[in-house]
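Next up: a single chain in structure tokens, the form predicted alone.
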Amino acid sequence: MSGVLATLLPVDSFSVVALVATFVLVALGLHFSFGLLGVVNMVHGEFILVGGYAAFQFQDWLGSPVWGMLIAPFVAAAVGALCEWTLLRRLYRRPLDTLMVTFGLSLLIRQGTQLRFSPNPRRVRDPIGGAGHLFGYNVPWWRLVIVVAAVVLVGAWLLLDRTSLGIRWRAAVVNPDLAESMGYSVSRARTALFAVGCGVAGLAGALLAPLNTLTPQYGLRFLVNSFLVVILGKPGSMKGLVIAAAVLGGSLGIMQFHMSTVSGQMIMLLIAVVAARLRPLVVARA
């Protein structure tokens, strides 16, 4: 069975699935800050950076990368809550200002990371190591963990989406005046949403760290793809985010087997632009 599947499929299918899961992981945090809150969050990549370096730091302190991966989302969430409380809280109706402020924060966090850890590359160890065979392909076990983590995170958000807490948070975002009149704290809901988004970004950075080299530019490689996924999937739509991640991540994963990475990314960007233009027409006809 596995040999037949490997023969029928011209690319390493699991690598494509893993790339789609990576797109979901890195974009999910932006779904909270940009998709739900409307913050043009240019510092999203730096919260991925915070998660990666938190995993590295706790690996250095405690001897195991697992502890760092468990603690990383809480570190990123705490930093995100502080940024929202001190700088972003008064800017929700001014998207251009949020862009400028978050861009400045990204520079500050990146330079602070470089001062603390130096520009030299760092590595987070693979907690599992090794690989196995799945459907005829050689699969590193840690990539399988990333796929499972992406599914679990999406499931957790869907669960949250159907609880009273999730309903109150969405109400505070969609109609803050009505939410305030009903006794809900809009400022607390916004802080919580932003902090959760930063925590998810930090977790993504920690989980992806064993597959990448950590440098102060670590988060930048995920920023553009995160925005593409959220924008193409329609900001605020979890279902749209997953579909967009499948389309963009899947197309990039397939193209990387037939052309250079740069060419694949350029074609993926073209696909995103065309899809974004066609989506309103498809919705209108439906």
Second form
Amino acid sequence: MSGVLATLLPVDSFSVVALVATFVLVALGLHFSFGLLGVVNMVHGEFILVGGYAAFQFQDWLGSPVWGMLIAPFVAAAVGALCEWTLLRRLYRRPLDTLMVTFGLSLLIRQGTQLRFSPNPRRVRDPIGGAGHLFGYNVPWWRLVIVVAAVVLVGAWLLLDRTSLGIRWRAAVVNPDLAESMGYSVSRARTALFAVGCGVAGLAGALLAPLNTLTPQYGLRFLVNSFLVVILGKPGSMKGLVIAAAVLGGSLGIMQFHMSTVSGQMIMLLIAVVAARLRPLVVARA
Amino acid sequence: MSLLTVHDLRVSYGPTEIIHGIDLSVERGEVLTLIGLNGAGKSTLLKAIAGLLPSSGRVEFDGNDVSRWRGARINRAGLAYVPQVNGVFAGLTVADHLELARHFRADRRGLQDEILAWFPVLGERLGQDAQTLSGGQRKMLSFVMALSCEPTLVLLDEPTEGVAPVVRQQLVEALHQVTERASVLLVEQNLDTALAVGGRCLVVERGMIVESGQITELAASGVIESRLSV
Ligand SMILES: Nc1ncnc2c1ncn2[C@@H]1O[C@H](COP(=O)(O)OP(=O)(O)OP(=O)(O)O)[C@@H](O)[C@H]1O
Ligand SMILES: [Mg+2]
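I've shown you the form predicted alone. Could you give me the structure of the form predicted together with its partner chain?
Below is the whole assembly, all chains and molecules, this chain first.
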């Protein structure tokens, strides 16, 4: 199997898999805020940023970023819940207003980060380091952690979706008035969903920090790709998100191997546009 | 004291006022029917009472001033609401709906099974996406969901709209059962159904109440007919 793949695609296959996992991880948080709640969430990248700097801060304090990686999702979720509770809860079903408010919030968090940590690049250490061989591939261990995290998070959500809590959340999303009239506090469900999305983004930011340099712009670079993945996968659909991440992350990974990152990204955008045009046809036929 | 008292209720969509100061009350054990032309504001009135639309005025339910309460809290106080449209959750199965409806009332599974038995067709479709049920089946499901919480007052918005005569008959029988368990505020355009249920009736026109009385008397004197002909 791996041999066939290697002949067909003369690329570093595991790094493509890791890139797909990265796309899934960074887009997952947006699945909640934008896909499910309809908030045009420009501050999504900043929750990734919060996670990254949380890892850095704990590395500074305790010598290891691992604690930060464990705590990052809770920090990001708390900040997210605060944003939702103070500002966003009044704005559901007003996408343009959510865009402006979250844009303002993103500036605020970015500037705050710059004040606290300076604009200088920071590094988070790879907690494991090194690489090994797995099924004939060269596998850097930390990237394997990224892949496992993406699989576990998607799996956890799919399981949760079948529980009574998941059903209640879905009810509050698809028909808020009916859910409310049945005794479910829709505003509470929305706060929870938004906070979960922010927490997942924070975790993604912390886990990806060792593979990147941290600057206050750290989150921004993931924002566009996250929106591409969620929109292409059809907002609200977890299955679609994973497929879109595979298509976009996969094509970028393969292109990057053959040409520069910039041309790779341009081709990925092209694929996104074409795929967005084709999707209705594919869906209609399915 | 009345179970539900509404005083000077006003509801607006944006700058347009739709409900212009309505007063009404529902006594314990009573059925009150609202009749009125399309667009008169009946659904808007019910939604506002259920706490799903912002309104001004005063709504008292079961001794509490619920005017500023959210819908969820009003429901938990014992008020159930069956909407005219969008009464199910797309993508959730019939079984999911039933589970949702008894979440806060785990002890009332027996009650729900009893109500479910009125509509055997639902029991055969537990795994089906509720969105794909027929219109009549969706009405039945809404009914079961609303009653599963053992409410003291049920707001029903056109529960027999657009269903076949046999199904209408089934729903009317269910309505009779409901009136024995709870007070009912019913919106009903079909005069035969309204007469079959009986009780007091209010005629709504352009967001105001223009007639009130026993439905049999209003129907016999031709008031309803003349109000409903444009
Ligand atoms: N969401 C809304 N935004 C703006 N106007 C609305 C909205 N919902 C209803 N209206 C308007 O409010 C008025 C009353 O509507 P409502 O649905 O309460 O009437 P109804 O008496 O229930 O009619 P029907 O018998 O057709 O169900 C109508 O003129 C309608 O156009
Ligand atoms: Mg109506």
